[in-house]
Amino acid sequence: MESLEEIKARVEASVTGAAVEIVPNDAPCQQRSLRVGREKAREVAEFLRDDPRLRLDYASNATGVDWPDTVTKQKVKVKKQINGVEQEVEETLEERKPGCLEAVYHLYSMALKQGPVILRVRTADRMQGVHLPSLTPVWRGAEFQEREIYDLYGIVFDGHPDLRRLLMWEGYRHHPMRKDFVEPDDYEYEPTPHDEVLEKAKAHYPADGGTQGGTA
């Protein structure tokens, strides 16, 4: 199979102002990845779906990552009047940069054998900006792991034929997955509270006693 530098610069000659990165990995693997901008990223996936070369015609996982947002500090000497005299002097500087979502595709390639290709795509940020566009249509494979992703992540996939969730139940306002989730300490509706449940339970008993859902 091509390698990323041939794929990225074939799609990027064919897809009129995609934007494509190579992302690098540093663990044991060293396993790539394409990462696509989300304005273009339905188009990507169907060339990389339809390229004689690659025809990469199956997703064999979807999955979501939270990044969330970082702040780094960095140490500067800058000149500051003291006491009527100019003094270097050593301040911290923090610069913020705001997270996002991530959907991760693994693509295989059926009819010749070959893959993965890892494609990425980020969402904006992640509060208002959680949009990506479905490839559901592209790959009928992914439609459950889509949903999948937006029920524990938040992301919202446009385009797709049932965004509903799929672990959790509607009307349930979180996204488990998020690196930000807070458990809610909601134990006293637990039926068989055992081991560490069991004392997170104890919690809402009755002073008196007595348990609630009439299991100790």
Second form
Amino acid sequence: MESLEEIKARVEASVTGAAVEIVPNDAPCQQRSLRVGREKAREVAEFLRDDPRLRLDYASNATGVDWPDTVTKQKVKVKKQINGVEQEVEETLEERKPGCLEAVYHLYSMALKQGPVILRVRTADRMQGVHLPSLTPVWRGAEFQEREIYDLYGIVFDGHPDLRRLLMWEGYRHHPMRKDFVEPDDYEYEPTPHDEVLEKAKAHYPADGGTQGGTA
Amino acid sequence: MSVHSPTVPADTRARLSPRAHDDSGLGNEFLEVSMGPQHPSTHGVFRMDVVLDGERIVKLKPVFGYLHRNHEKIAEATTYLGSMPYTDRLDYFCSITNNWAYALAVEKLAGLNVPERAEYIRIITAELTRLLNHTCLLGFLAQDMGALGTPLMYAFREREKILDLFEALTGARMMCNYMRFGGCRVDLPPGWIEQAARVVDGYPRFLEEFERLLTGNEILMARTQGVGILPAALAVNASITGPMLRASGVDYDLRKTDPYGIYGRFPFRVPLGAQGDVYDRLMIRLLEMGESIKILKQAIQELPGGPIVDPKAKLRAFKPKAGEAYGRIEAPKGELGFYLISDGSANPYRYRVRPPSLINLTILEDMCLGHTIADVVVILGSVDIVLGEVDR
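Right, and the form predicted in complex with its partner chain of this protein, after the form predicted alone?
The next block holds the full complex; its first chain is the one shown before.
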């Protein structure tokens, strides 16, 4: 299969404004990926599927990744005038990088038996701008997987034919696979029928807790 | 079971029997049936929302999540090795192939090599797993069709022999937890390979008997031929993998097209179906078992000595460098993939299972539309799902 650089060049040539970049991968397997802008993601996907040299007709895996906001602290020495004297003072600078959610697609070709080409699309942020174009109209194999990403990560796929939660129940409000998800601590807050029985049974216990002994 | 008239889209109406088109003003009554989650034919806790016109399926929506425990989140909170026993619980029929897929992804991530002997043991155990999975599936499928008991018990009798082998090797019959990154956990106990050879040698006789019992059966043919047809183009587009895909005539077996381990050394054929119906899916599995036996015989004969784990592989303080890897194998149910992102710590930053059982259900509705509810049971049986993997 042609190299990722060639694919990138051909994608850029045929889809204007695709905003493609190559994401390096330091692992020994060196599976690098293509990150494309979300505006043209659908067009890029269609190109990858229909291009006669690539024919990536099979979306093996579609998944989400959460990249939370990162805060990097840096200690910087700054010269300041303190009481008229110039002194070197250490200050910590906080740099906040906004996070995002990412959808990753592993594409292969069943027709030409080649692959993978890894496609990544990022959302604008993690709060409001969580919309991405759905690739289910291109590869139907992404249908349940995009539903799962929506369910567990909260990425909203525009153009998905049936975007509902897949694993969690309807009406559930959280997205458990996000890194900042906090497990609820209110499991089983409802008294079970067994608790009621125990409560009633208390009426039959001796008032002193049975310390006086003796079986009546 | 609730009876009301759900709204049916106009294009689905066109498929219905003449009764649906009547303008008599009497109205069309549809029946919505909730099949599952405790229905025996759903092979676990799986539910289908089925809308019926008489006995014909008008709409079918699968409902998942009854067995969901967020396997991926648990794995992200534990070490790489700590997830290995959890992978057993995905497709609990085929724990060895789950182990292998995960080990393969980690080996790609960390750049580990697998010694020769371990590669052979992996192939032997994985192909035994394929045998037992396909055998059980055929038994269950016959059970779904109403052949109560007998075929399933024959299948379980054979499965038992393989499970005994697994027990002798790993200490567990189903939750084997056998693979390690860069090899296997324990070496074969004395006498194991001879016993495995006996089981493999006896298998063709069982297969032949099973095939004679089932495939020529008139009722079975009537129930399966032309039922639940899956066209090849749809199968590819919907990411269907495994025997389902090959029954539709698409030549795609990862052992051939993207060989992992040492599958490149084994000559075997990839059986393909022509119609893509339930009968083809059943036959493909029978034929694949024959090919597995060929692989097994060769592997048992060639099994070399030597170490079973890469000496570079660390059990403790295993921290692969930052990066990512996607590893996939041809599991008995389809393509099982693991996608891992490492941030250099002891836990994976992202751990994803690509579940063949879930994705193979994408086209369940397409296969079932227009068939009867009894056919749904057979079609679902031929997909071959395990809910531990579907819901994860």
